[in-house]
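Taking the form predicted on its own, here's one chain by itself in structure tokens.
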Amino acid sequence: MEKIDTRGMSCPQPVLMTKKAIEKNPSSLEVLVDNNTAKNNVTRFLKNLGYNIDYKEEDEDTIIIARK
């Protein structure tokens, strides 16, 4: 499982980092975000690529769990 930490970054950086990780063709991916804009944009990007999305909340952060 590919893991990406995008905390402290503003869009479009979290989406660009997710796109780069997807180029490795992982079957699953975890993206750690710390704001709703990044959460929404990364989620939309992954759903458009056919990933199923789940979330796990950790304190003020969200882990986006994406699986094909």
Contents of the next structure:
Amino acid sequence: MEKIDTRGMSCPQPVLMTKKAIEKNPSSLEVLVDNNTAKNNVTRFLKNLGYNIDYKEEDEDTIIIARK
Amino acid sequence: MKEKRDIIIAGAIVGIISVLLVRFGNPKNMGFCIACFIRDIAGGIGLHRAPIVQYIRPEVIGLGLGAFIISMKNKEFQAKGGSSPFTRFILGIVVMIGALIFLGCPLRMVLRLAGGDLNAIFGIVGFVVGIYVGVYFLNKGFNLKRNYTLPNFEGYLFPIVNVGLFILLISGFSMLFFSEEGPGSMRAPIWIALIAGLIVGVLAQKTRLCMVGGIRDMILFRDGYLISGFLAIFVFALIGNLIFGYFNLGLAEQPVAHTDGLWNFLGMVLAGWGSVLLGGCPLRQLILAGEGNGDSAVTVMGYLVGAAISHNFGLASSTAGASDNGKISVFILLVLMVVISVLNSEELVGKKALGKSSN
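In place of the form predicted on its own, output the structure of the form predicted in complex with its partner chain.
After this comes the whole thing, all chains and molecules, with the earlier chain placed first.
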């Protein structure tokens, strides 16, 4: 499973980092985000590419789990 | 789909409010203009002495406070900062100088077009070119490094300053400067302007409405979410302008605008490019500052200083056209933009050259 940490990065960096990570076309991916804007943007981006999305809350942060 | 519907509704409301603000007294095609209004505030507190553009615009105060209030309610308020603040400050100056050569921020650019001002087309083309250049560097790894969580008070300061500014305005504090003629003298009543700003601040916070983001996301991700807000503003401001009879199609004699196509174009190249590197247009930076983002608050201070520089050094355009000093500044700033862009792009200078990363 690919894992990326986008905490502290402001938009559009979290989506750009996600875009880079899926270039290898992984079947699953975990994206750690620390704000709602990044969460929504990354979610929308991955959904548009046909991934199914789940969330796991971790303290103040959210892990976006994407699976094909 | 619900998300997209919400931003279209928000854009429609922003478009309508923008026309209503003109109806209540703001200059034409300037219901909202973040660049112009911050420029007026810079004049209002005496940072520049251009007599026709001085006023404390309550709309700007409302935008920041609206975003603050709704982000507290949503639990989205987060005090953070430390992502290359001085670079952002400088980029704020560049964006403001570019916007004042065109005569409007990206939001006003859309409102100008919706009023029939075809000069805005040169601005939009420049804006898109600037965004393409910025996106090129984003794809080369441009970033200003991460931010960090800071004490809540750091985030409260921006709204506090805005409240203070509003108190100064309504108290009749005599050291402020108010235009007696020109755009700065054309104002919607204080409370109406404040409420308009609050409403748009709330909507922009909830939807993340951003002019630069709209075009950037289309180019980068083929994502039409943000641009649909942009289009809704245009359509509804256009309808409003037609209803109130403000629509005036043409190039000449447009309100607070000039007809120098090349400089309209180049001014917005700077504004678009700088805004992509900052991660959002001036409206978005105000909203983020209200949400507790200290880097955006620093960017807004960059706008304020940029406005003062623009008018003190004669860089800002007038309705007669771009000034010689303004034209020279465009070339200097384009060179500066290349330097900032290249030296922060990981694939162009190598990660090592950018310095140690602590995460």
